[in-house]
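Quick heads-up: it's one chain on its own, the form predicted on its own, in structure tokens.
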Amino acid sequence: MDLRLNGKTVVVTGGSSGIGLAAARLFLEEGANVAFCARGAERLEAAKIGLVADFGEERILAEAVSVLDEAAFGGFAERVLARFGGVDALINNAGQGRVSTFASTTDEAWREELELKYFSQIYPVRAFRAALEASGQGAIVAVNSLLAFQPEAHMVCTSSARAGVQSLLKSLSVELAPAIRVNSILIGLVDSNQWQRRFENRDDQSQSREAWFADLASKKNIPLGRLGQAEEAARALVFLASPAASYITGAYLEISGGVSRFV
């Protein structure tokens, strides 16, 4: 299937590892322009060095921004629209999970939580909705989570602002239409950093990686039996921003290896 991504010029936030580097590694293999940012420079850089020496440095931008800087987000805004010219796709992927229990919770967790969530999708929308607008296949999708439907106790605070943020896409993509589409894919268990950090920290340090996933994915009693892979979700991220795509919005693809419960 031709995406027709070729020439297009997209925005991925979170892009120096997971699946925001997956995403824009696919975007170029599409023939995309990727503009992607983070907030570690030296993973950017490492990412932005292995891009560069596999698709070349003319289709890549990539900067040390965080998403919920306003005024540095704008300033990078600014210079993806000097170098590319406009913008056609927007990537939202910044944010992480936090483990606590509603007892658990600080006050100034909830606010640094709900902060994130919210501000990583309203600065970049603010900052790319004029280019997107003006493209004439302006597309977002966020990276959401499962959690926005079926939320976890030992998770309760990101669970309730990822459900606050599955309603604010919906609203957007009312909003926004026709000249924005507007949609999600909800995540359940992928493969990242995060669960590598919580194998280093495994109780048996005998039980090998292979082992230990596959253990989780037994507890969590997922149907496919493993976890997903980055890619596996960056493909369906890159699906939805194509022009391929162009009779949906307002939607949310689930990868989650069926794990979900909800109808």
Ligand code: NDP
The other form holds:
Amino acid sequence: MDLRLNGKTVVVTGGSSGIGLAAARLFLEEGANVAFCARGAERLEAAKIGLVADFGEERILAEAVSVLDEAAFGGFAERVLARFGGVDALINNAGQGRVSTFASTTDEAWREELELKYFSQIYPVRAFRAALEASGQGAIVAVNSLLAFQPEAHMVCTSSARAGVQSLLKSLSVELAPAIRVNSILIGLVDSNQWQRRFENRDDQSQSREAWFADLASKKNIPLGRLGQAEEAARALVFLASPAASYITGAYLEISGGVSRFV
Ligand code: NDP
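I've shown you the form predicted on its own. Could you give me the structure of the form predicted together with the named molecule?
Okay, now the whole complex, with that chain kicking things off.
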């Protein structure tokens, strides 16, 4: 199937590791130009070096920018448009989860979490809306979590914010139609930097990586018996961002190994 991404331009937020980096690589494989950002300059540079080694410099732009800094992100958007002449797809992927219960979540933590989840959508959509409208195949795909529909008490504010974001995306899919399609993927547990950090802080430091992840998959009752790989989530992003998904908007796709319990 031709995904018709060759020569197109895709922006990936949070592209320096995990799902975002895997997506950047797949879009490059499809022949697209890829612009990506993340906050940490060192990891971003390492990601860029790896991609440039495989795909050359011409189709890649990477900048150390936070999606929560509207002015800096606006500057990034200007440079993306100046370099590639337009944008055809936006992948809103930047972010992280917060582990806390209602009792342990301070007001400040609530505000931080709501700001991260909402404005990591709002600022990039605002910055690239006009370019996506002009594309003729404009698409936004957000990386959200199963927590939006299946909240967990130990991630109370992340779950709540995720549900709100899902509502925002649905509204956007109407307001931005027909020029821009808006979809999301709902992640269950994908092996990325987030889980690597939790593995490194494990209680039993003698437990191997393989055993710790197998144990986690078993405790979480994942029907496919393992965590997902970043590339497995990235493949869905590439599909939804491409004209192969031309009649899909306002939809979500679960990438969870079957762990959801809602129908
Ligand atoms: P990683 O930690 O591997 O990647 C997260 C990326 O986002 C990094 O590049 C990080 O770089 C970047 N990032 C974080 N905050 C910002 C910011 N404010 N501005 C710009 N970039 C930022 O994790 P994943 O690949 O797993 O995460 C991708 C998305 O998937 C996230 O939104 C996450 O919450 C979501 N998700 C993941 C799940 C999982 O099981 N892995 C489950 C549910 C949702 P830097 O820190 O340098 O900015």
